[in-house]
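Heads up, the chain below is alone and in the form predicted alone; it's given as structure tokens.
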Amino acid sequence: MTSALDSVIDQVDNNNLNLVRFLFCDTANIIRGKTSSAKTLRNRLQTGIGLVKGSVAVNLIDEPQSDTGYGATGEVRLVPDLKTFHILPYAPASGMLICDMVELNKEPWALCPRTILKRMIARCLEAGVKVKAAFEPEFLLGKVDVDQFVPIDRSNCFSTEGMNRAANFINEFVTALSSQGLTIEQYYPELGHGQHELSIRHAYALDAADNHIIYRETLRGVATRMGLVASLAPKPSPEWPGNGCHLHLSLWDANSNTNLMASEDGLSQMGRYFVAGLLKHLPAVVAVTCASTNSYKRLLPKSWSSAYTCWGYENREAAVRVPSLYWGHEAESTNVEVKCVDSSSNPYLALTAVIAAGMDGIAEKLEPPEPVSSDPSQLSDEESARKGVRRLPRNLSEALEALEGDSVIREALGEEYVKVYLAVKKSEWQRFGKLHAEEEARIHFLRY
């Protein structure tokens, strides 16, 4: 029988490739790797990559927060997990594989965000769950001319005019995804100009977050390639609308692969309890989920953009929204959207927290308050009150902080990877919090 570590071999040689990236997704939620010849290939799936441990501490413009005690010293392994090589359909002769950051002791390193993660699936199964998941990207398209961003169409939401202007990046777009596995589930244009958004199944949680990291990769890559411009930046422009990414999520028995949300009623009462608790951690799973400044500048009230610890059925301005069932498959299709995450979040960290969130409240077996029907910013205070409506943080540093007093989110990620994160969000914050919208607009929309 042929090992995974030569079927991957074979693959490289059967299609002539030179090169093959060994990638990881950072603190910044920058998507960094090496890359390894196709003739030392063999050796170095057995023996890793060398990474310094320092480049867990940088932020999104390179600068390393040395004070976090993670600089020039020590190292680490890129040992890539051979289940995900794909061949590029964007970079000739060339492949790639998602790594995980393994101690020289061969020990997973405890601030490698894929192992953080996969320590919170581990909890889960333990309690007999499995998470399915998938991002929901939106993205600009378009052209740069001197120095400006032209957007690819200027039609309405929905139309067939953005889907005309734009089809033969998406094709080619759906051609490169398909090609690695991933399946197209929805797309149409959005509602600023330029702006689309392409939807991909669900898979449980690893994989879900391996897509995204794909799907970035995917899009920046077939956009380049076409001589256009891609950004999924959170808002990349004060006057344009802004990038969501917005977070499905369901539960499953790990026997019987049973929808645990599920029930007659629109929501299960395990479903409910989860809702219960990521309302509860919300503030400081913003932290995590809107992890740049830039976020802030999308995260606002009457935007659809979740600003608002509440939670409805089909209500597009909670932060966590209960979807319609589709017709035939209302079991399998209950899930809860997480609408307050963008893609300036690590998809590992992302999905530790609102997980780690949710199962507290199933835990502590939380109720959650009413739901919420109508426009949050609308209620009055003694609505607010009763509906345990607040609004989320309006900043980074106010979202860090909330990080800071949250031990169940703290603890999910790892106490010795907090302080990294903090640090290297505050440098972020101090950075960028105070720079002219539109510079710090434009480094966010160049960054992601």
Ligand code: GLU
The other form holds:
Amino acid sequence: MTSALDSVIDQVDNNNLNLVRFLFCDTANIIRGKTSSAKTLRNRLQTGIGLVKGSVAVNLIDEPQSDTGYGATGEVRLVPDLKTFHILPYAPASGMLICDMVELNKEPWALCPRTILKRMIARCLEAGVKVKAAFEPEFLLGKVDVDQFVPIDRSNCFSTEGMNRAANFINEFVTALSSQGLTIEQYYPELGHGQHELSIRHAYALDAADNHIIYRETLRGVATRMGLVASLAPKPSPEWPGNGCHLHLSLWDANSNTNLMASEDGLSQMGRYFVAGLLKHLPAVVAVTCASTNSYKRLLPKSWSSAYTCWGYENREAAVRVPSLYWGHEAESTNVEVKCVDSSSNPYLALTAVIAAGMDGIAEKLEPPEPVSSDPSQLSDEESARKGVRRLPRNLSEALEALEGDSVIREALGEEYVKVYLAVKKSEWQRFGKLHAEEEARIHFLRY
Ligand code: GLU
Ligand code: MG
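Next up, the form predicted together with glutamic acid (GLU). The previous block was the form predicted alone.
To see the whole picture, the full complex is given below, headed by that same chain.
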């Protein structure tokens, strides 16, 4: 039988690849990597590639936060997960692998985001639960003309005019995602000019996060090849609608493989506990799921992005939405959607924080307040209090404060990692928190 390692080598040889990228997603949610030549790949697959530990403490403009204790000294190995090998449809003769960071003594590194999610998944398994998830990204597509971004369309939401304008790109994008094993669910032009949404099928949590990395890489890679620019930044311009990356989750019985969130009357008791946990911890969770200063330009009332801690059935202003079910597939399709998530968040950390919050609700048997069936910004103070509706943090600084005060989310991420995370994110707040909105948006536009 061919081993997983031999199978990667065979694919590299048979397709005449020259280079294979060893990728990781860092604290600032920049996807980075080092590249092995095809010639030395067999060795590299076994020994990994060295990476300075200080890379964990770098912010989104590459400023190291060395006072965390992570600077120029110390190394981990980038060790690839062989299942994640793909041939890149957007770069010549190249492949990629997603890596874990491993200590030199071969122990998993506690500051590796992918390892942090794996630990959370293992805890859920101990409780008999497997989590399925899907990220649902929105993005902006256009051209840059003399430093000015020009959207690919100026069409209406869901319009066929928007579909036609973006058709060549979307076709290439779908082909490229499919060639890497991702299943496309739906596509449509979104509200903003040049804004589009293409969603992919749910998967077990680790695969869902890996898929989101592949998605982002492919989106920007295909756009670059076609002379276009794509941005997943939460608020690419103060005047335009924001790009969400809603996160759908469901909980499955690890033995019987049934959906534990499903019930005849909407959401099971376990689903309700999960929602209650989410709502309780949401102010701290958004420090991770809405991870940039730019995120909070999106999280505004009346923009369908959610701005309050509340839940509701089919309520697109609620932070936690229970979507309608697929006819004939009611049980399988029962899930909750977290709207206060965007693509400036590291998907491994975002999933960890969301799952930790929900699982705490299950452990503590928390009951959610009444669901909200209207716009939460219009509720009276008395109603808001009764339904537990609170404004989400208004900026990254407030969110980081909530994270510092939430021992459940801190513990899930690991205290040592949280120390680094806070330092990196506080440095971004210092840098961009008070910048002019246009300038702040421009910096994020280019990076996500
Ligand atoms: N663009 C909105 C957001 O920022 C979401 C619109 C929708 O419901 O799809 O989350
Ligand atoms: Mg949308």
